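Here you get one chain, nothing else, as structure tokens; it is the form predicted on its own.
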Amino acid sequence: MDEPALFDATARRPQPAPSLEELAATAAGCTNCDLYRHATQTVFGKGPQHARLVIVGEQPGDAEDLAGEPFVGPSGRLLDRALVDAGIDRGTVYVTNAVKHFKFTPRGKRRIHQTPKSEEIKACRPWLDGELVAVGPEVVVALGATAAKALLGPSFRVSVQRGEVFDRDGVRYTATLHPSALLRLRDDERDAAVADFTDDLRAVAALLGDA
């Protein structure tokens, strides 16, 4: 008669996914690319641990770099208003960025935003992946081309595929413009563009209602 197999008490057991707090603490010392050298600090995501909706932007701006929180500057205020108009409570949303350090070029006393390179986005990807695992959202919205390409692939075009919904492992992904793009429009164009942006967020609210 064969001997029964013995339980191997030394075998490695699956480790639980890090919490948002653990991820943020580790990311605070991130040196995966050179952006940390000039930024004030790592700007990690913020919101409920188990939010149903995650919104992902490109990178922190000047105000976010100084405050250490995402979407607190002009783009964040526009996003807040649009969320309210779309019937989404900002306090229930986890907001973050594809890149966690502010990339800029000095111009006098101002710091002018620069678009992150693909290698910088790739260097930050473990933090974004960790956030999505920790939160476990039902819907993820990418704001702008950088976030959309990071989440949906390099061939994704917001101008063409805006509002399309993609299901990946039970999570629904969609993309729209970044609020900063709306702020750069002329006054006579901005109102209509903001209305369209708000309609995109209303569609997101409908996705959450269907879940």
Second form
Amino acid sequence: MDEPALFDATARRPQPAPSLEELAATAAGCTNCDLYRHATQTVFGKGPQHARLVIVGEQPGDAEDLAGEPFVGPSGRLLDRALVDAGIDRGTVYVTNAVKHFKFTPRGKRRIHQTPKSEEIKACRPWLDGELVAVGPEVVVALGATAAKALLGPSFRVSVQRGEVFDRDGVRYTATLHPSALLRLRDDERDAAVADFTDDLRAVAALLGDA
Ligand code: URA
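Switching forms now, from the form predicted on its own to the form predicted in complex with ligand URA, please provide the structure.
Up next: the whole complex, starting with the chain shown before.
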């Protein structure tokens, strides 16, 4: 009687998770929703492949859409300053967005940000999930409601639950305000709000310190 084959060359085997470079190359041609039609380019995340900290924003803004990099415009400058003040080196952080194309409505020469719909966030989800698997962070921070709802569930309220820490499969998730919300505040409110935002990032630095 024939021995059963020990090795079936036709059997499906687990595939290695795609690298960030592979994900970015595929996402560059993403047509999962209609946002690619008007945006300049896919803005994929940026940072070290094995960053301990991932920061997730909402979607690229006007400056990011043109530059092809996340958080390089006014919100990015505020984030950079707060990271420095919190003792976090941005060069060690993987920074990305829940949605990879800029959603806007044209008004004269300006392009006005529009909040992405849940279908657009869902359509982009495979890229964010892929980034999280590829990077394998210890801590993930959502900036603002869009990222927080994408990562922590639709009932998450940043205004109430900012700074709470949730453990999921050994990865700690937390959320704080979006820097663009701070930029929209009146001058007399902004300094205190930026100080609170920086404190939230200091708490993130402490989480990384504890790990
Ligand atoms: N706002 C975001 O959420 N992400 C960016 O990259 C820029 C602005």
